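Quick heads-up: it's one chain on its own, the form predicted on its own, in C-alpha cells.
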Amino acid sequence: MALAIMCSGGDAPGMNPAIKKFVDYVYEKGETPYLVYNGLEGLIDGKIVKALHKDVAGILHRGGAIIRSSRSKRFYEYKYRKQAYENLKKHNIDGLVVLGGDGSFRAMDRMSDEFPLNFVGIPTTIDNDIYGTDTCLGVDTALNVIRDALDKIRDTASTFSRAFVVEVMGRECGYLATVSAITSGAEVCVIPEADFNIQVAQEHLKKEIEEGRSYILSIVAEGTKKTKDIAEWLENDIGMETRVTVLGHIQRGGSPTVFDRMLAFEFTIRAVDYLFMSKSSNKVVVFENGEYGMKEIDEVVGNRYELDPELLGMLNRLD
C-alpha cells in the first residue's frame, strides 16, 4: 500500500515534524511513503516522489515545510483536478494525508466528490479557525512567537511611556489576538468576534493614566482592519505617543514548540492508521476536549469555527 503526504495553503510550524513522522511511520508499517512537492500545484504537475529516510532526517527543528506548499487557481478547474488524481494513480497511491486549513479541505472535499480519493486532513494553520478541533498544528508556536515579541515591545513601551499597537495574524479569526492579549496582559484587544466599546475603553484608560499608567499595549487582529484606527485613537484621544508594529509572517516561522511537535506526531499517526483501515475515509483528525478523534470532511467545511466563549469572557476582564 502506498500513501502520500502534501502541504496546502499557508505554512505553519509543525509541518516538518508531521512529514518526518509520516515517512518513518509508513515504513514502520511496511508500506511505501510518497512526498508531494509544491502543494496543489505539485499534485497537478506530478511532483510526487518516493520518500527515503534520508529525505526527512534532521528536520524536526525546522520551521516551514521541506516539501513546500502552494495555493492553486488551476485546481478550481475540473481538468486539473482530474490530472491531479491521475498523477496519484500513476504511483498506485491509495491514500493522501493533507496538511492544511479550511481552503485545503474544501479543495479535497471537491476532488473526493468527483474521484474515489481516500484522504485524511490534518488541521494545520496558525489561525486556529478550523471547525471541530480545539487547536491546529502550528498555533502553539505562533503564540509563543507573538508572546516573545510582545514581551520585548512592552519593555520599550514602558521605557519611553508610549502606546504600542501590535497587529497579529488570524484572518477573520481573533484567536491569536485574544490568547495573546490575555497572556501578555494587554490593555486593549480588538477582534472580529466582539465589538470594541471605544468609549468605555477610553474612560478606563484615562482614569488609569491619571492614576499613574505610563504605557499601553494594544493587540489588534488583522481581520478587523482597525490597526490604523486604534493607533490614531490612542494618539489623538488618549493622548499618548503611539507606535504600530505589524508582526506579519514571522508568526508562521520558527522552530516548532514541543507541543506542536507532539501534536504533529499524534495527528499523523492517527491519519495514517485511518488510511490503512479505511478505503473511503475523507476525514479530518481533530483534537477536541482533550481527546483525538475524526470528523467527516463535510462537517468540518460545512460549519464555521467560533471562538470559545470562555476566552471572550477572560478578554472582557483585561485590566
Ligand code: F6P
Contents of the next structure:
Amino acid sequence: MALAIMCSGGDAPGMNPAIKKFVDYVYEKGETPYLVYNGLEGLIDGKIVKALHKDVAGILHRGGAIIRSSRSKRFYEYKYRKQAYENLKKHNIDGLVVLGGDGSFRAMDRMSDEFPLNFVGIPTTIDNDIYGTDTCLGVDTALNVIRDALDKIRDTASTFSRAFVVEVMGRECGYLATVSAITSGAEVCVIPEADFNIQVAQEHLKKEIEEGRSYILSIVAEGTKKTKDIAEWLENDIGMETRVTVLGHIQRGGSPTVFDRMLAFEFTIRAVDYLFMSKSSNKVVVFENGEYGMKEIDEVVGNRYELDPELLGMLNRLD
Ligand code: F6P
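Beyond the form predicted on its own, can we have the form predicted in complex with 6-O-phosphono-beta-D-fructofuranose?
Below, the chain from earlier opens the complete complex, with every other chain and molecule after it.
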C-alpha cells in the first residue's frame, strides 16, 4: 500500500514533525510513504516523490515545511483536479494525508466527490479556526511566539510609560488574541467575536491612570481591522503616548513547541491508521475535550468554529 502526505495553505509550526512521523510510521507498518512537494500546485504538477528516511532526518525541530506548501487557484478548475488525481494514481497511491486548514479540506472534499480518493485532514493552522477540534497544529507555537513578543513589549512599555497596541494574526478568528491577552494580562483585547465598549473601557482606564497606572497593553485581532482606531483612541482620548506593533509573519515561524510536536505525532498516527483501515469516507483528525477522534469532513467544513465562552469570560475586560 502507498500513502502520501502534503501541506496546503498557510504553513504552521508542527508540519515537519508530522511529515517525519508519517514517513517513519508508514515504513514501520511495512508500507510505502510518498511526499507531495509544493502543496496543491505540486499535486497538479506531479511533484510526488517516494520518501526515504534521509529526506526527513533532522527536521523535527524546524518550523515551516520541508515539502513546502501553496494556495492554488488552478485547483478550482476540474481539469487540474483530474490531473492531480491522475498523478496520485501513477504512483498507485491509495490515501493522502493533508496538513491544512478548512479551505484545503474543502478542496480535497471536492476532489474526493469527483474521484475515488481517500484522504484524512490534519487541522493545521495558527488561527485555530477549524470547527470540531479544540486546537490545531501550530497554535501552541504561535501563542508562545506572541507571548515572548508581549513580554518584551511590556518591558519597554512599562519603562517608558507608553501604551502599546499589538496586532496579532488569526484571520476572522480572535483565538490567538484572546489567549494572548489572558496570558499576558493585557488591559485591552479587541476581537471579531465580541463588541468592545470603548466608553466603558475609557472610564476604567482613566480612573486607573489617576490611581497610578503608567502603561497599557492592548491586543487587537487582525480580523477586526481596528488597530489604527485603537491606537488613535489611546493617544488622543486616553492621553498616553502610543506605539503600534504588528507581529505579522513571525507568528508563523519558529521551532515547534513540545506540545505541537506531540500533537503532530498523535494526529499523524491516527490519520495513517485510518487510511490503512478504512476506505469508506474522508475524515479530519480532531482533539476535543482532551481526547483524539475523527470527524466527517462535511461536519468540519460545514460548521463555523466558535470561541469557547469560558475563554471569553477569562478576559481581563475593561468594558
Ligand atoms: O491562516 C494563517 C495566516 O497566517 C493568517 O493568520 C493570516 O491572516 C494569513 O495567513 C496571512 O496570509 P499570507 O501568508 O498569505 O499573507
